[in-house]
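Below, in structure tokens: the form predicted on its own, a single chain.
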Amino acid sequence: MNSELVKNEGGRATLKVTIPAKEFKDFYNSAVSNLSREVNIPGFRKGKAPKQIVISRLGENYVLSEAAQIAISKTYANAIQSNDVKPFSEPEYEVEQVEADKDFIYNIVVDILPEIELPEYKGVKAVKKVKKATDDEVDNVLKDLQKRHSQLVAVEDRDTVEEGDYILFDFKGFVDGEPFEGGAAENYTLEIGSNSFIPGFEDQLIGQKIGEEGKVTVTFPEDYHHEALKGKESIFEVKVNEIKKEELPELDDEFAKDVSDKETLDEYRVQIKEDLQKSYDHQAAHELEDQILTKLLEESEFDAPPSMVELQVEQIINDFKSRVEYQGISWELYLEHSKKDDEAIKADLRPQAVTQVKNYFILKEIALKENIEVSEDELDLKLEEMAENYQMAKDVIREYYEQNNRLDDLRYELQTQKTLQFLVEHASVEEQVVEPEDLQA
């Protein structure tokens, strides 16, 4: 048997294996013997039919296919080892030549572990963006909370709709004189000025009186998610049933007790500011790690195994689907609105997947060189932390990870955190004060 590495790029290796005709003849004869024992041939006991009868009964191509499978199974491992190829995925086989009296030639195509030559990873220059939480931001958080805990109360001193009102109203829409699906509702709640309806709809409700019937004329946008309504003019019959206004709770100690575990508003303000600062610090740390990894990636030249990239693409798209559906939007509707199909979405996400896979190998290589490992005590401490967060017994958490074969995933997560911490500690970091919008989410 002769084998040679004919291609090694893109994270894949192709080996060409040639088995001389004389050796392949042995595999051919083995295939005939195996088939003779497995196939019922009239007039013969299994394994007793003559060679030519077996070939005639099953066909030359069938026997050659069986011989090729035997030859590949017997020579694959040796071809991989002799060419010092480290496979990462299940191999693909491409038969180039298979005939009874000729050399058998086939190719092995397999994803391989990349050989990484790391750049200098200590002393990487990076900028840490620092943001300090302010009292104005605390005020904004409280205003948002105040709004979320507001109540809608009936307006009693007027019967005419104004900007900012919340109304309960009936509506029924018509296109070309015909009602359309989803175009009608009763006692629907709408905030005037929220722009949650078709542009121009809410403006035409201002001045409408309670109990009076009116009409609103609008044109659906050209990019509207329902194809049949795009660019169509619609007339809505409307009737306002009730007008309400938003009533905000007082920002005082009682409010703080209702929305937190603090006794006073001042204590709650301190907590809000601390939480904001923790969030900013976390964002800054995450962005700093990304900076360092990006620089290392730019200076590293290696290919990510395609099969691993595809697995990562699937993981990213599944997570993305979950977020979309969590918002109450079906994946089909999202695709329709984005004017893309699954393959286009995957193509958009593939560069992100490549980066994540390459980062995985860079961090693993640095951890290996620096002997960064995760001890059992560190793993146990992480399980305790998770148990506390989920309010479950630590043994239950460990059992879950063991039964689902995910303890190694948890170890890798901890090793990654330690490796990133190592890179940050050995980086040349300059701090820069920024506004919160300059921090990555």
Given for the second form:
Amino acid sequence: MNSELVKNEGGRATLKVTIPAKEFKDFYNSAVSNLSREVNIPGFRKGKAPKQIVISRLGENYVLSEAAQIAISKTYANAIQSNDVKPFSEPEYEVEQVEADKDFIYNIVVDILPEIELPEYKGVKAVKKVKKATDDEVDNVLKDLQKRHSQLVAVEDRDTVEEGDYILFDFKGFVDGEPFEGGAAENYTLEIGSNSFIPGFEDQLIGQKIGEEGKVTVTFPEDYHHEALKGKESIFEVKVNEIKKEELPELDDEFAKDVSDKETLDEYRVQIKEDLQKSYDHQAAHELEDQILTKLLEESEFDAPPSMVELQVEQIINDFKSRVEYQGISWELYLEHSKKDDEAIKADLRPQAVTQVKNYFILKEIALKENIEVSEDELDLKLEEMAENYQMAKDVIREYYEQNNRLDDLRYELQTQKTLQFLVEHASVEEQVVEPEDLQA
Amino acid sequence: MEFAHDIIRKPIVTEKTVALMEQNKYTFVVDKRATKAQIKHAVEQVFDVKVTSVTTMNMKGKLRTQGRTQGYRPDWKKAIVTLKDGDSIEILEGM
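Pass me the form predicted together with the partner chain as well; I've looked at the form predicted on its own already.
Shown next: the complete complex, the earlier chain at its head.
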């Protein structure tokens, strides 16, 4: 048997294996005797038929393919070993030449375990963006809350529509003197200035009196979603029934009690600030980890095994699919709207998948080098934490993970976390305070 | 029954007959009416070999049952032909 590495790129290696005719003959003979033991030939007990008769009955090609299979299964391990290739995926085989009394040639195509040469991973330079939650931001949060708890109250001291009012009104639209579909409604609630109607419509309602009939003339924009109405001029007959104003609740202890479990507004403000700070810190830590990983990825050079990348792409797509479908949109509809097919989306996701796979290898390699392991105690602690979050018994969760063979996944997740932590601890981190204004962007 | 091919119906290829081939004996199903002389002549003509002896035997058709009716397969004649030393016939199943 003779084998050589003919190609090794993109994480995939191709080995060419040549088995001389003489050696292949043995495989051929064993194929025949294997087959004769399996096949029923009239006039003979199983395994007793002469070779010639077995071949003529089954056909030369059939026997050859059986012989090829035997030859591959007997030689591929040797071929892989002698070429010092570390296979990562299940190998694929391509038969190049198989004929009786000739050399048997076949190719092994296999993903190989990448050889990772880690760059210096201690003391990676990174910038941690520290953000401080400010009172202004707390004010913003409170303002949003106020708005969410606001109520609409009828205006009594005037009867003309002003900017910012909420009005209840009837309208009936005509294009070329004809009413059109969706162009009429009664007691419709509209916020003047919200720009939810066609441009110009809301402005023309300003000054309109309650109970009086009026007319609004507007032109549908060219990019209107309804084909038939594009660019058409239309007249709306309108009648305002009621004017309402948004009334915000007072910002006081009472309000704090309503929306939270705190007793006073000051306590609530403190809590909001803490929460904001927590989320900023979390974000900053995550960003820092990302930075370090990106740096390491840039500096290391290896190819991710294609089969694993494909698997990762599948996974990302499935996650994405379930998210789309969670929003009530079918996957087919999404594809139609984004004008893409499965293949195009996969191509889009591939770089992301490659990065993830590479990160996996880098982290794994570092964990191996630094002996970062997850102890049973740590696993237990994590399970306890989850038990608390899900309000379930720890044993139930443990059982679930064990049953689905997911305990290793969990272990890997913890290991990743620990590795990242290790990297952050050993990185030279420069803290940079981010001004609150930058946050808005 | 005038042609050689009408006399020799087909070879019999079984474990037993393959074993006989070692002694240069070949087994055929032949026409029921064929004589040893005719068989010898036919084999020599078809396979281009020299025949030294022919033994024949009449075989009874087997009893076969199909549903409620019973009947016999046709009777036939088997011939074992011995060739001259050095001659051989390439016999494969399904010839």
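What you see is a predicted model, and the numbers here were worked out from it, not measured in a lab. Throughout, rigid core stands for the largest set of C-alpha atoms superposing within 1.5 Å between the two forms. Numbering follows the first chain given and starts at 1.
Checklist entry - Does D341 show a Cα shift reaching 2 Å between the two forms after rigid-core superposition? => result Shift of 2 Å or more: no.
Next on the checklist: Core superposed first: is there a CA shift of 2 Å or greater at F255 between the two forms?
Outcome noted: After core superposition, the displacement of the F255 C-alpha between the two forms reaches the 2 Å mark, so yes.
Next on the checklist: Please report the angle, in degrees, through which the smaller rigid segment swings against the bigger one between the two forms.
Outcome noted: Angle reported for the domain motion between the two forms: 15 degrees.
Checklist entry - Once both forms share the same rigid core frame, by what distance in Å has the CA of E137 shifted between the two forms? => result Shift of E137 at C-alpha, rigid core superposed: 2.8 Å.
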